[in-house]
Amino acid sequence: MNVFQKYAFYYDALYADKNYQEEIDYIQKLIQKYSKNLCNNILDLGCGTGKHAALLAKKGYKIKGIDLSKQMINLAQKNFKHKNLSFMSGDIRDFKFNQNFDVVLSLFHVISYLTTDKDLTKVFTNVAKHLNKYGIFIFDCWYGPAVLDNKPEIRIKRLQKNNFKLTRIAEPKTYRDKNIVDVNYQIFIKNIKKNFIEDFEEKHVMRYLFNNEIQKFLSDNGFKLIVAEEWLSGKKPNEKTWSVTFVCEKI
């Protein structure tokens, strides 16, 4: 899980065309439709940069924002600064906090980072007790059908903002007998200004599950799944369906 390093500081600009108030928008309805709580107060497991924990805060919640990358963390305290928010730098298997919160979210795969069913039970176990009772844990993840049936594919994504023109190519490598994506990220960057290029690569580790797995994780661990759905279009998940949506409620 050693990853967002170099990558964070470029990490905005990359998904600068990412519907933030969109996919907050989504989240609050799914709070609103299936919390039986009167919900204040926030987890943000795997935080990144702050964007979503702020607009949640711009809304009266209460946020904590968690993530292992201290990189990121110093980009989201950097960038927002609110009296409902706070930020702090950890790891998402491990964590303590002195209370209880009324929903954890884990946003954007999060989830999908975590390759052993040691960590994700790890992580489903901390989450349980840091909710409060009837609280929802809304998470999304790569979803297993669709990875396989549409395979990832090499992409390449070029933009420029302000002085740097930025490419990324994200080279796929799937193990099917792992249920496990390698992302090899290469990224160059140009300095306009300066006229100076720099390279580096990340890679990421990414899991994709499938419904039977999320659901022994629940199960093991205090959950019931209410909802399985396509992320932002509430559809139902199918083989074309990459990214889903899950809403549990502890019991």
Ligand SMILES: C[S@@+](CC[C@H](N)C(=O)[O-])C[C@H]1O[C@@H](n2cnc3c(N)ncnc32)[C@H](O)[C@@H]1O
Second form
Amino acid sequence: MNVFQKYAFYYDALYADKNYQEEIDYIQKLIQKYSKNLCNNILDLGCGTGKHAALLAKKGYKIKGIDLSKQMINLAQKNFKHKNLSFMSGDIRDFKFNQNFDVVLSLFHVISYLTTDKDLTKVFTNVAKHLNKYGIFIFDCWYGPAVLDNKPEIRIKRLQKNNFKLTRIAEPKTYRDKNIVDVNYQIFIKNIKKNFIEDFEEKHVMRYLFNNEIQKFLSDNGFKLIVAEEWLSGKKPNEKTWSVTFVCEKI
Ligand SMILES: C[S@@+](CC[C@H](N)C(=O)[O-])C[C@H]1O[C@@H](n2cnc3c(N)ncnc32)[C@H](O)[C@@H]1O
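Now show the form predicted together with this ligand, given that the preceding structure was the form predicted alone.
Below is the whole assembly, all chains and molecules, this chain first.
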């Protein structure tokens, strides 16, 4: 997968409006509500630039973050240093640790980056291997009913930082036979001081998932679903709910 390379350097600027503190308060409430085990150790799959993990470390959890993109991991390691925190590059389909965790997280659509049943099975199998009994797996993904109801559209995002102006065009193409959306990003960065424009492209291939598919991945790998709810609001998911949180227990 050739993504989150150049894109990594603009990732935090692109998502500056994302409220990581609110998200981690929400995740902590889910852990407190649903974890039968006292939660000490957390694994963050697809941790990106490490913002969720850093906030959890601050709250006293011991946390490891893993991400396929070396560029994202380098940024996480550079930006966040804490005794409870470590980051490493690796693939969530086949990572291996000599320890188990009380909670595994995978936040902000990381699971949707796994686009085949084979890859999704690898992840669920691997998560089960690394969880303690009654450990919980919390992830969110693109929710099939909403993607089909609100067709992905072309979107443009513009932002300005001290030394650059960025425009990102996102052009989606949906493949209903595979439950996949190719999001073709075109990014233009104007360096304000040096007055030149750089541009690059990245294609993010995203899988949207339906309840019955998720139930199957869970039951095949020794999990039970505790709750599926709208990301952050906790409302019951419907055909308008683009992002759904799944809380699952290893049985
Ligand atoms: C939208 S970002 C989310 C990052 C972070 N969780 C956040 O909330 O800011 C998706 C991340 O998933 C990572 N990713 C995608 N597929 C992966 C895989 N197979 N193994 C590890 N990381 C993966 C990407 O490199 C990227 O950092």
